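Just the one chain here, laid out as structure tokens, in the form predicted on its own.
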Amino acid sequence: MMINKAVKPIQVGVLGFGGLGQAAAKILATKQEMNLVAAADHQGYIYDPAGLNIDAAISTYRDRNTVGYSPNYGVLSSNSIQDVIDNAVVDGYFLALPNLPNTFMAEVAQQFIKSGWQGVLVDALKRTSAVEQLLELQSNLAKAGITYLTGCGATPGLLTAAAVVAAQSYAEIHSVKITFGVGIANWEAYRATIREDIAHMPGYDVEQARAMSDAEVATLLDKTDGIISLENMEHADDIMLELAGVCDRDRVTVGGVVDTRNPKKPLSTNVKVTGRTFEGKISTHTFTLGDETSMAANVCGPAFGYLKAGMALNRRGITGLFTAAEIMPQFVK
């Protein structure tokens, strides 16, 4: 197959510019096949068709809490997502947004559908119920000319896709167990992500976690020595593996440990796939991520790999909703 090396870089936008959005921007700064041209936060957006000055955008956000104050290209807005959709020419967006409330990502998808925008959307959604809401929009996304890939982070995402590949050795899958370890030096760099994790803790839900002030989060983390331990989470790996035909969702379990005060992972992130081979043998495949890879690397890297794959589908007229368990990501150079 001939490879055209002169293809124009994919024009990318990032919605959400907290810890995950900034990490996504830093990753794109190293890529030739993608060009970050737009970013939006809850108070404004920035759009430069020639490509963003990523260091300057991050500095502006950290100093003034929004990229809207960026010189020349920043725009302050209380409706930043809609405004960037309307005013920026973008091929694909990474939705690095907190899914708080649990309906938020589906509402953002509906904004794109109603706007008439066409292209690729990728998210790193966690909750099963959030993916179920997007499944209800499948036909609307297809008609709108949008190729939407959901659950494309680390888990769901990278580990879910690895489980699909690992499952091929077996005639029957008995269990898929995903265990993650996350280490971050300062929880405030990932406020939204930590709140989503708190929402999975016993005694908490999405609305309670969303309503917590920074001081209340800090108090909770003081009580746990900065550790968040999570078991039997509502994680979309289950529905994604079920849709892919790997196993029923009740055979999938997800849990892990988040250390909010130490960049070193408290445990290694892995997925274990146990099944029966056609010869009748019971075995387990284990895929373990390197401890040196950060949460941001394992979330944003796959997200852009899926965005590139989504662009290939979209250019062939293939639209609608897909999950990370259905499509193989493509490496972004």
Ligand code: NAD
Second form
Amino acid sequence: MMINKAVKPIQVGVLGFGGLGQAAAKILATKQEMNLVAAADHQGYIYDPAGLNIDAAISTYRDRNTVGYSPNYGVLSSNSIQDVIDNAVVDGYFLALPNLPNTFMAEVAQQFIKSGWQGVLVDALKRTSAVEQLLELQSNLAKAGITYLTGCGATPGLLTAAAVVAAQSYAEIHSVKITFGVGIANWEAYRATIREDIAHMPGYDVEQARAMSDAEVATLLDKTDGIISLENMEHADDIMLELAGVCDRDRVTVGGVVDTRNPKKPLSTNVKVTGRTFEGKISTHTFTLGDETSMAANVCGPAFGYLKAGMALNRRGITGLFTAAEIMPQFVK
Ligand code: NAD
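What would you give as the form predicted together with the named molecule, now that the form predicted on its own is on the page?
Zooming out: every chain and molecule, the one shown earlier first.
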């Protein structure tokens, strides 16, 4: 007799429906193992337990700035995250939210803890100090029955995990050097990403970048021909690799170039892991992403791979905080 192994798809919500949130929705449209049932933005949310009409949600957001205007299932709300937590039945959320201010994601995590909701949360946080705030919530998340995976984008995320794998050839790790190239056609498609990148530029901080109007961002980008070059960034790859026991955080460096006017990458994104083998040889492994892969593909793909891995942990009763450097993402079909 055939055993019916059909498993109910994971019911997914995406909080934040900007550049990454919409890309995440498009990815989920192609998946059988995950079903996008909820999405929220700054002014509203949409919840349909049967699964969202993704094209319709994206065009409503594009035309009216919020999915809250979606026919039938859209709700306008200035408290959309809390409303989704209270009203939607969701197994796991991808938090595609801006981390502005730098405490925002930790506040959202606390909101989930207080609500009594149980399930899996995945973020694509970037700053070390933001991940440190989540580490303080470790035991509260565990007690609440939440499996929270942090730093699950591209960097940190895909490249950090690749560094952990690459490190296995060595007895000692001397350096992990991440260099990213991002090309996007226009900065408005990824406002939070670009503001958070500006916050790393010399003379800027997170609060200044957050307070900049769209016109001020455009003026700054005019001065740089649309290019943002960054080095020695405060990136959580460092703390994640330290926690994973790969190397001290001061051996990890992250920098890159963002072209906000051209979808072609200005350079190939890569991670170089240099170390000494047990025979005493010094060598470097390099893992380079294909130039055709977009930032959205390299962030949202891993985020859902980690969400699937998080579901497997959660179903076994394993809760608390994990980073992308300590869990292997699973491939989502
Ligand atoms: P975006 O500006 O395009 O969209 C943000 C979305 O969040 C919007 O839909 C907005 O309405 C919504 N939002 C804002 N405040 C909200 C609130 N209080 N409640 C509900 N919704 C709210 O953002 P983006 O460019 O897609 O970036 C999202 C995040 O992803 C950023 O923090 C960015 O740094 C991060 N990111 C990580 C990586 C990585 O590799 N780890 C790469 C790129 C971007």
